[in-house]
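There is one chain below, alone, in structure tokens, taken in the form predicted alone.
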Amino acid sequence: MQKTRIGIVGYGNIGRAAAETIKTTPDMELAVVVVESQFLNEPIPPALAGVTVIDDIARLDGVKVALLCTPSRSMPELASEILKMGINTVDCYDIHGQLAGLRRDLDVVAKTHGTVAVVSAGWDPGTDSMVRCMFEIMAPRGITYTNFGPGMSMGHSVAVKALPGVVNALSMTIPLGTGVHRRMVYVQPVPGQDFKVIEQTIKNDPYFIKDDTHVIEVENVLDLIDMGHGVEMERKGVSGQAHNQMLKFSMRINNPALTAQVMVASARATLKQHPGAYTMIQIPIIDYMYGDQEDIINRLV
């Protein structure tokens, strides 16, 4: 069996995740990983060894699909140049009121280049929306409550560290209830920084402006990290005439590893479709699975 080729395009949390997943899927082989300049002054980590590691996207060359493990304001430019280049891409964009915009956005790029992207494909919004799907199925009329955490949110930790004055940062989702959060951020600022002006840039981000968002300064944000994160989901609805349908689901995890797995299975996904973008609900849930179709059908229907 011929492998597809991935590359990863960013190495942190999520990048050297999606490095260790591919190693254990067997129809897919690491080729290229992009790095910040910087990087390539370092010895190359173990894990990547026998891959081509560059700093330009221009010589991402040679792969399939890449992966963009990076922070989500830079993967539209990113997602786009790459589709240009006759490579399919798998983002996990993760700013919710944005995403349907950036996927029509794509669409048009992948479409005229005979490219596929999938737009946001993780846990939430990825395979959550997938199960939000399930449920109004099942239960069309009703209200469904998404209550995410406790845990550390990896794209509002990545918006924070980004801005002026800040050396590292934290931000905690707490579930209050029927889809209501708390942001509990926990920033180290860079000695002399100006605490109030940090705390209101972040309460004013696009990220945090609809939340419960309390920013408590703190010495060391290290010595706070945990990568565990979760999710409950409920709905109250009605199938057919029926009310009182009660449905849930519920998952703890490690963050980028899920987050990682998924942009995995999105990428084989994007070798079935017709180029344009998509976002997982719109693809064939067997399309995400390696294996034999008529296998999966057996095994799992």
Contents of the next structure:
2 protein chains.
Amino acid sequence: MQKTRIGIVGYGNIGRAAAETIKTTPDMELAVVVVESQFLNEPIPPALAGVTVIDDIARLDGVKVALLCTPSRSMPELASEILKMGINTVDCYDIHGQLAGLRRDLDVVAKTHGTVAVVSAGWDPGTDSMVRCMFEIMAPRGITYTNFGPGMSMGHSVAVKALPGVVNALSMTIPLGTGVHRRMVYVQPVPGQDFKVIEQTIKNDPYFIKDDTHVIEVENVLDLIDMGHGVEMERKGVSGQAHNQMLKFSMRINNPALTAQVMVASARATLKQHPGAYTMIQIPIIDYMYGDQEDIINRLV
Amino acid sequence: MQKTRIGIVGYGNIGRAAAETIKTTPDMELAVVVVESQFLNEPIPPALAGVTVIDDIARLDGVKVALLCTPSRSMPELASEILKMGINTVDCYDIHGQLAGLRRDLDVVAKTHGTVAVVSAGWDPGTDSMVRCMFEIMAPRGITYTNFGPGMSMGHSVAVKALPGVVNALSMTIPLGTGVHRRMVYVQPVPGQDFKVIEQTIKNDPYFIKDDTHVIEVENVLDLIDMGHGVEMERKGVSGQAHNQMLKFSMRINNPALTAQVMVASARATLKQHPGAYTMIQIPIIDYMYGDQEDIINRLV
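Alt. form predicted together with another copy of the chain, vs. the form predicted alone above:
The complete assembly is shown below, putting the previous chain first.
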């Protein structure tokens, strides 16, 4: 069997997890990793032995699918460029309010260049989105709550790290039910800094002002880092004329590992779609899976 | 908006629930119900006011999709006949070992006649099958357990009802975890019948012999009937190289109402597929949903 040659763009938490995942994936091989230029001065990590490590996406050619493991802000431009090179893309763009527009934009590019993009592959957006849709298929009227955590919020942590007087920070999301969350913010201040000022700044920040936010001073944020995360999604709704249909999906997971695994499955799915850009709910579930279709139907349906 | 004209074939628990569901579905209207001939001698139930009630599928023409709410044994033949009439079909065929073959057979018929069939639409097989696949996309190595109940097993109840000396029977499925189930069998014997004989016959029946089976004598089985059911599906598996990924889906539902709701969503999905026969995992999730695609992406992804 010919393995699909995969490129990874970005080698942070998700990029590293994607490299590990591809090693366990029978129908794929990791061909190229695109890193930041300064990374090229360091020794190649053992995990990338035998892989071409470059700092320029122009040298990605030869791969069939690129996994974009970079911050969301840079993804639209990056995805567009790579699609134009004739390479399928999978991104983990996580800005909910803007992903529909990104999909429409990339759809035009992908169709023009005969390529396929999967937009917002991961767990939320991603597999959680699939579950939210399934809940509405099963009970079209009702309310769905998505409760995140306990787990680290990357976005909130980055926002606090950017504040003056902060060396490092970690914002944990704590689910309180019915989609309400508490923020537990662990801050390592610059020595001599007035912690009370930092605390007030965080509590008044638009990122935090609407939530029950607690700010705690710690000596070393790195000692607190744990990549575990979770979600509990619940819907109470109506099927036909039967009320009180109770649906629940929950998970406890390693966050970058799950994101990377879903991106790898989405890379497989790109090979089976017509040119265009898709969110995960627009692709048949079976297309993400490895193996013979009849076997999958026999075993899992 | 032109509503899709739907036919229902069979008017038992699921057929009745399907009729109720279509009333709550903005893009569909119930046009025809096909019943057993003897039913035509009775007054039309109020729920079917304004609907054509017939006893012959040959008079189904004019509907776009037929929901087959009949026992599984008769479904393959029935689906094939209706597909040949140029009408899409949705069935709730529930024999897991044989549905892959049924799909292949109906695929040939549907492609020949330019129609679409959704095979095994319901919750198991059906939405549970979608969840089992999603679990494997998220954590390709590991074990999934499907725990049913507490709820009535139609198949087991019918098997007991067919025994000599039994007036009526109800078999409840009780989940014990890791896919192991207890059977609680409530039997209303013919007066004067030796209950011990019935009990032994049930416990030695191939349907029950492998399970922890308890048989209880009751005066009136009808007093025990409750259409509630449930499932708890769990997977502990590996994403990439991260072990101990814990995934869970659970629900408590009205059984015929959920089956009918999923069948109605599948009827909608038939309108968006190329001719052929599909299990639920072979159709994009968004195709089951009512509403504008961009709105759905914006709201749920």
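Because the structure is a prediction, the values reported are computed rather than measured. Residue numbers count along the first chain shown, from 1.
Domain assignment between these two forms: Ala267 and Val301 are placed in one and the same rigid part, by better superposition fit of each C-alpha.
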